[in-house]
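Below you'll find only one chain, the form predicted on its own, shown as structure tokens.
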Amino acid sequence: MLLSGLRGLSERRILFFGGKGGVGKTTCASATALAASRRGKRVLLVSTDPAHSTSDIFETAFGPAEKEILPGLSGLEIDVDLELRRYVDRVKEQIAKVFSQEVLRKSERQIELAASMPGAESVALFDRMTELMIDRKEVYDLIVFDTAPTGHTLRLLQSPDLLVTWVGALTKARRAMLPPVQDEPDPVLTALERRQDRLEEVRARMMSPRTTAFILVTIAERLPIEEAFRSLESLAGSGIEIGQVIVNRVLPPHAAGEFYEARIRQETVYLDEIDRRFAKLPRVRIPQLDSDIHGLATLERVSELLGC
């Protein structure tokens, strides 16, 4: 069995935490950054998903701007509604500054339609986490995304290649309507080319093994257990490495009574078909601990049993 700890992925510069909803994500987040953060690190704990408890497992207030939690360790819980309405404002901003106030007037009703479409929150997310990746890049050694259940957080991850491949059509009709010599830069161009320049950037440190790991969470349960393979088989196709695989709240070997060791038993079984399908990731078991992960003496408790 390759076991390893998550040391040595602390020494990326971005780590996203992913599995299905229920299976200790945030834990295992929130654990990884405190403990980069007591060595020295300067370190921003990101939770994307909308079912935010990054704050209550710290036992703090957090929200939509960074705040710090303890020293070397800020954290973020982003507001997807907050960030649309940001993205959609910006948009405007950016027709106002090339076109008339007639023109924006006429296309309100079109921004405002397309803002409420299937998708659009996903883009101003990512959005945000792009300003992060790169805006916030020299801020922090490291940047630890606690994400939202796995369907939605792939989507989000293949965000980069959509996205360059749609303002890359952009730029390249817009290059076609212009004459070959113009007097001024066109600023629809000049911003198109912006959007992308950034995009293929953050593509760049996503797809870098030295920058970038993601980090799947699972328990041993059969649900679960299909729902992190079926990720690994998504991943492999993207361009992120994925750096370890988490078992959480495995059951202590001495628990007694025969309900526990039947559920000992069926779990043997989930073990072993974890070490055969992610036989060539490395791996780290968590116990099923006695008492709720909260405050910083649990989550300290986490870090050594992840090997942070």
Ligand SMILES: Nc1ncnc2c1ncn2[C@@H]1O[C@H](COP(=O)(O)OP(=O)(O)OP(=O)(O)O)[C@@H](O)[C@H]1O
Given for the second form:
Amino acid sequence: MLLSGLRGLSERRILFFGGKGGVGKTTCASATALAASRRGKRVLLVSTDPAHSTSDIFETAFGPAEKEILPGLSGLEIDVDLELRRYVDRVKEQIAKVFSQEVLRKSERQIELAASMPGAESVALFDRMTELMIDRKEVYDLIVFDTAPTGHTLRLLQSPDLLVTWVGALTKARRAMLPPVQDEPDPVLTALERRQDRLEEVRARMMSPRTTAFILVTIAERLPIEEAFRSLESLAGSGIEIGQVIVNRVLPPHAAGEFYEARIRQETVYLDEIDRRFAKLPRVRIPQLDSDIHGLATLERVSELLGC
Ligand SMILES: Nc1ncnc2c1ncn2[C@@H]1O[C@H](COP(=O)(O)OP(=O)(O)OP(=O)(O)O)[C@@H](O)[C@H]1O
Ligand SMILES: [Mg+2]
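Now the other one: the form predicted together with the ligand, given that the block above is the form predicted on its own.
Below: every chain and molecule of the assembly, starting with the one above.
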């Protein structure tokens, strides 16, 4: 079996941890962030899952603003509702700068409507992630994203492609509205071009294997394996490199008794299946520990097991 730890991966600048609900994303993301900070890196751990638990695992409250939890390790839990509000306010502000109050008033209802459409939250969330990946890249050596269960996250990570197309179309439409020769740069066009540049930059960062890796977390059971495999296929098309598969909660071989024997037999089948289906990727197994994971001592244990 290809065994390889996460140490090498934490030399990258951006790591995403993804996988089915409950498989150990938050645990593994937190353990990796902690280990990297202990090695002297400046690390930001970001939770994008609305059901945040990074605060719980570190037994320290942190919220929508970056906060240092330990030396070299900051944490942030993105509040999607707040980001959506901020996003809508920024759009209104830009409209107010360029157009009359009348136009603003008329467009207000449309903007509010757009903000309540499915997908609006993802745009606002991705905007915040972009801000972190671009504007904070000098402040942190490593940004670790603990993401929401897979489907949502994969759609989210594909947003730059969608947005680039969308902003491109808006830019084109705006250009067509403007007179061929202008005295002053058009503020709408400038704002759109700036947005386009940022999207291109974040896309380039996410797609560079030197900068970014996605880490798939699974357990040795049917549904999480299938979901991990779907992510593998979907990410292959997106250009984001998968750096590692973590197989979490593997039963210790010394677990005794009839019940465990049956479970271990089943698990062996799934572990083999994981080795076969993810053969091209580095894989690491984490045993089922004798307690759940919170607090620094157990997190450190997980970091060691991950080879961080
Ligand atoms: N190797 C392990 N041994 C024992 N308990 C574990 C192990 N890995 C994770 N756990 C426990 O399993 C639970 C789920 O883990 P975690 O919160 O990391 O999963 P998650 O994938 O982030 O879940 P969600 O999809 O709900 O965000 C937690 O209570 C955690 O302490
Ligand atoms: Mg989680």
